[in-house]
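A lone chain, given as structure tokens: the form predicted on its own.
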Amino acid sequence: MALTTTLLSSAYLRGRCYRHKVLHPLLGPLLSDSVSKSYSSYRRPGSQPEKKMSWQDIDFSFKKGFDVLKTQLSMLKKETKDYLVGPGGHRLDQYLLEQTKVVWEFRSQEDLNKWVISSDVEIGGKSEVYLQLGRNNQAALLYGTLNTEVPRDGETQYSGYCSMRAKPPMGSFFRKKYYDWSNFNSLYLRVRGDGRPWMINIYTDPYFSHQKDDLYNYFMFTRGGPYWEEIKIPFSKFFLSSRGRIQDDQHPIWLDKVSTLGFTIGDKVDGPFQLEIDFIGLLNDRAHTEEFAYEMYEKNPRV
């Protein structure tokens, strides 16, 4: 009997996995909150564990399902005329002689929802973090106070981060996107700092499930003061690191597969911070020759 119940378990979970699989690019709104929550198993220490069952939160429409299925075809549609055009929607002549590109700038509240802002509160922390439009609505204004506090839960060690990151780019139905920076070799910031230094991190999408944590890291250094700043960060000196080590085995950004972009800080000095950030965008600055500013380690030497 205990098998038998075992097994029908197991086929229930099964179908049940399938069909989320199935309806999610037309349903992904309704369902994406309770796909998360039921295979997501980790919780706080102290923290008890959710007696609602994950279908109790789905609330299925057939009215928004039709709603969400048309934009999906509008963006279906959109993105093949731009295949059709060329790279990124533009013709081959123009996506080659490219040299400048703005990839994210803030003008209206509408650009500040491409963007998710964090802080060690997830983990328990006490650190504070704020995104609005700045004076005139001209730049993004990223503030609040870092706390290097660490919470009473015996088991976390560090804490005081505040970080920023844009969301992933999304095609129609739900697919995954990526940019294509590999025509352009360095990244171009218009900023207005405290003083404070900020870490630039870069998210791509990993070959394999065990590259899941990559992402290239370089420090941004701002200066403080009334006046804003331009920076180049060429691609060349970011740097790879998983889970806050930094790797032996280095090796240059995947340009062609970025996922995306944040702002961490994370400077071990409470108090309040201030960010402004005007635009970020890419040049292909042709007298930057490095390919990798790193030492390559390689694996299979020959003797």
Given for the second form:
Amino acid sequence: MALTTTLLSSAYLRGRCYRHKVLHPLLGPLLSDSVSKSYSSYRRPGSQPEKKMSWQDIDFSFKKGFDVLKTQLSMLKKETKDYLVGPGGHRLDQYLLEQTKVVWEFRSQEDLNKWVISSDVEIGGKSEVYLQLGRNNQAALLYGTLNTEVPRDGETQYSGYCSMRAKPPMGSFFRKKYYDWSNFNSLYLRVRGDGRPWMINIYTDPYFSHQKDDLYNYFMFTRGGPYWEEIKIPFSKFFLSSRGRIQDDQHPIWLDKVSTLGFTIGDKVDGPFQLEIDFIGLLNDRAHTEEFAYEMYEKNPRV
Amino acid sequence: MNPHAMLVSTLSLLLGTTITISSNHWVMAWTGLEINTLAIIPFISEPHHPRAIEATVKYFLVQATASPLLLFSSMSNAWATGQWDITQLTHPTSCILLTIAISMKLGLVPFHFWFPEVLQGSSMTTALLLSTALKLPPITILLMTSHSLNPTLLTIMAISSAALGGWMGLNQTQIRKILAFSSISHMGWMVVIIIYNPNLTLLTFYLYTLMTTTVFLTLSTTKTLKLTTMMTSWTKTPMLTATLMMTLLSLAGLPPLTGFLPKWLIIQELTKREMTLTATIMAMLSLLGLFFYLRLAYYSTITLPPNTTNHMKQWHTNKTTSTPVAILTSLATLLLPLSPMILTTL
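Shown: the form predicted on its own; wanted: the form predicted in complex with its partner chain:
And the full complex, kicking off with our chain again.
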């Protein structure tokens, strides 16, 4: 696949961002709830390391610590109350009966802050990507320019990608939480693209580090044009890849522990791109009965 | 799986269990536990799904930590007392270490974190083996050494297990995780009485195995892995769904079903030992489990959802009648009137 060959390194798959400002190096961009652009703790191999020690960035302030503690305790209280109501904070009968659910929608800057954008700038490329609210605050506008010019460092062979990735859900005291999408079987997106194909990546944040590059991907082909599209992508179509390489041993995605969703463009075509996203939701399509789209054959059959 | 591999693994499981439960020497007990750990690994990792591999690695790491702890406990006891007899564990450090090792093996609080994840990553049959067969050797060791262990520590762990098993099971939507938390809770009940009346622990274990096997086999027949599938399984197997509800309520300990028997006897024994507070707390904590089982039963059997299933695996339920499931269901729900007979043979 053209798109998969442009997937380069795990740093790209991480969704790390622009290199200028270094946030807390331990937390990284995905765990902060600040503006959805700029921060990165990725240092490209071969570049000069930062002179400032990482601990010199930490702000040892009691007031700030106290505020953080208050915020986390209030989050814990809310979580406990939600736990008493039912799974995910909703009643069990709502969980059992719901057929649609909106997970991300873009109506304010806060919604945009839940996403992180990145491009090949982190490996020395020249693509640009920006994220802002669309007209009337009704959608997110992800736009920029793709530039496939390869950075001249002697080791990179391909370039030209931009991506947007959701920050993983965090519980109180910076615990990792997961989405439970097991009730649904399709992803439902209301988008208005420009005809360029996108790749959708779902990361299920595994426990062990040897699986940390595992990603489930599928493609989203957009129409250009003034009309909004409602794209339904069944989860049975997602295939497993690791560090950009499609795995021989394919498995369907398990939806009970989903961490993040991402969009990537890397179709090797120089030029501007634009994608407006109204909302991203889930659908339990009763007519869709496919369990997994890819048949597995024995790779080394005994003769 | 390759039939040869399946045969070797199954026989190794039986061998490991037999070695441990029939051993008098600590090294033999440890050997049996190790054989069990290694033999179940092909079963857990058999689907080769990334989550199955994750479950396998987690299981292996936990068991591989617990086994050397057990061996170290026996070695320190052998160093202090000069003998390797399982029933004569007298050195205090050894007792604490053994308690920790067995709690890790059994999934008792605070060493329970691995259990729901491992069960969730395995298939239904493997989860059944993990919940029942692989708990037998550690329970046996605990029975043989219970007179030397610290009662306060065991009681605290038991109460915490019952509490956490009930609390964490409340909002689960994946069936295997629900059964994992039910298992943790039942382990708590087994351990709370082990010092005062080990026969009751054994009875609780047998009845728990019976009920859990019934539930797992029923769910395996209806290919149910999550709540929403359980909700729509009535269209395919209405009678099995109804009996599943009764078995779940039995697992929750509701009279007049079988599951009430161990709870009643344990509360009675605790009260006889002047531990009424412990008995009250355990009884209150079992209400949590009862709540989510009742909720499960309500949504799966008593109410009918407005949709039928689109879960393809359920369309091919080929085992409509299964004799073992029928026999086990009858035993899991109707054994309470036989309690006088059971009591006399304890």
